[in-house]
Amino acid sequence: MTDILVLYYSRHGSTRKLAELIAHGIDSVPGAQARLRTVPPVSTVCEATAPDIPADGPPYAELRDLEECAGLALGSPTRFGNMAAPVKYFLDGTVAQWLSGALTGKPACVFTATGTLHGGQETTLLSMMLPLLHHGMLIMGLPYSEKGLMTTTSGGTPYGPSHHAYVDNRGPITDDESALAMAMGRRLAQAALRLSGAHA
C-alpha cells in the first residue's frame, strides 16, 4: 500500500472533518491508504508542555511521516488569511527534509476551513503552497470538471477543498464541500500512485 499523508491542524474540528473526507477519498483508490496526522498547538507560555500523544484523534506528525509518504494533503484553519501558527511551526522544522530533497517530486494539495465565507480561504491555501513549492512538491488543485466547483455556495475552490464553518463553528460540511474534499483525496492518491510507478 502507498501511504498518502493527510497532515492538519484543527482548533474546533472543521479542518479535521475535511481531513477525514480527504482521507476517505484516498482510501477509495486501490493501492493507496491515508495516514492521518495532526500537529500540536503552539503556546505563548515558554514552559507549557503538551502530552506526547493527543487526547483524541490521530497522532502528532513526525518528520519521518513526510519522508515516508508518497503524497501530502496539508490543512489548516485560516488565521488572518494565512495558515495557523502550529502548521507554520511544524513546516519551519523541515529544513533537513528540504536539504535532502525528501519531498521533491511528490504531489501535494492543501485545504482549509474559515469562520466567514470571505475570511481568507484562497489566501490561506496559497500561503500553504509556498513552503511546499520550496520543497519541490508538485502542487495539485481541483479542476472544474468537478461539478461542485460550479454549484457550491459555501466552500470549495480550484486551489483546494475548503469549508465555511461560520463564526460559531455551527456550519455542517455541505454536500458540495464533502464531494470536493473526497475528489481531492482521490486525485492526490491517483497522482501519487502514478508518480511512484504504480498505476491507479
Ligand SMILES: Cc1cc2nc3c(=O)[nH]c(=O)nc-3n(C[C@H](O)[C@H](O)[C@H](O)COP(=O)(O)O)c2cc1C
Second form
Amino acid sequence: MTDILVLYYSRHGSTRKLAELIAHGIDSVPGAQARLRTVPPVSTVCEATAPDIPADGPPYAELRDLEECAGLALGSPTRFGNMAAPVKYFLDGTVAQWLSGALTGKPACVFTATGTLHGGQETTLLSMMLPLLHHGMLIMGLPYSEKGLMTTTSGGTPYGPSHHAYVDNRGPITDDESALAMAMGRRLAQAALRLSGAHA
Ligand SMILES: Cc1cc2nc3c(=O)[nH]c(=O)nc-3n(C[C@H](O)[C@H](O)[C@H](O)COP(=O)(O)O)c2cc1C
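Could you give the coordinates for the form predicted in complex with this ligand, as opposed to the form predicted alone above?
Next comes the full complex, this chain leading.
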C-alpha cells in the first residue's frame, strides 16, 4: 500500500471534517491509504507542553511520516488570512527534510476552514503552498471539471478544498464541499501512485 499523509491542525473540528473526507477520497483509490496525523497546539506560555498522545483523534505527526508517505494533504484553519501557528511551527521543524530533499517530487495539496465566507480561504491556501514549494513538492489543486467548483455557494476552491464553518463552527459540510474534498483526496492518491511508479 502507498501511504498518503493527511496532516492537519484543528481546534474546533471544522478542518478535521475536511481531513476525514480527503482521507476517504484517498482510501477509495486501490493501492492507496490515508495516514491521518495532527499537530499539537503551540502556546504563548513557554512552559506549556502538550501530552505525548492527543486526547482524541489521530496521533501527532512525526517527521518520519513526511519521509515515509508518497504524498501530502496539509490542512489548517484560517487564522487572520493565514495558516495557524501550530502548522507553521511543525513545518519550521522540517529543515532536515528540506536539506535531504525528502519531499522533493512528491504531490501535495492544501485545505482550510474559515468562520466567514470571505475571510481568507484562498490567501490561506496560497500561503500554505509556499513552504511546500520550498520543499520541492508538486502542488495540486482542483480543476473545473469537478463540477462542484461551479455550483458551490460555500467552500471549495481551485486552490484546494475548503469549508465555510460559520463563526460558531457549526456549519454542516455542504454537498459541494464534501464532493470536492473527496475528489482532492482521490486525485492526490492517483498522482502519488503514478509518480511512485505504482498503478493508479
Ligand atoms: C486567532 C483566530 C483567527 C481567525 N481568523 C480568521 C480569518 O481570518 N477569517 C475567517 O474567516 N475566520 C477566521 N477565524 C475562524 C476560523 O478560521 C474558523 O473558526 C475555522 O473554522 C476553525 O477551524 P477548526 O474548527 O478546524 O479549528 C479565526 C479564528 C481564530 C481563533
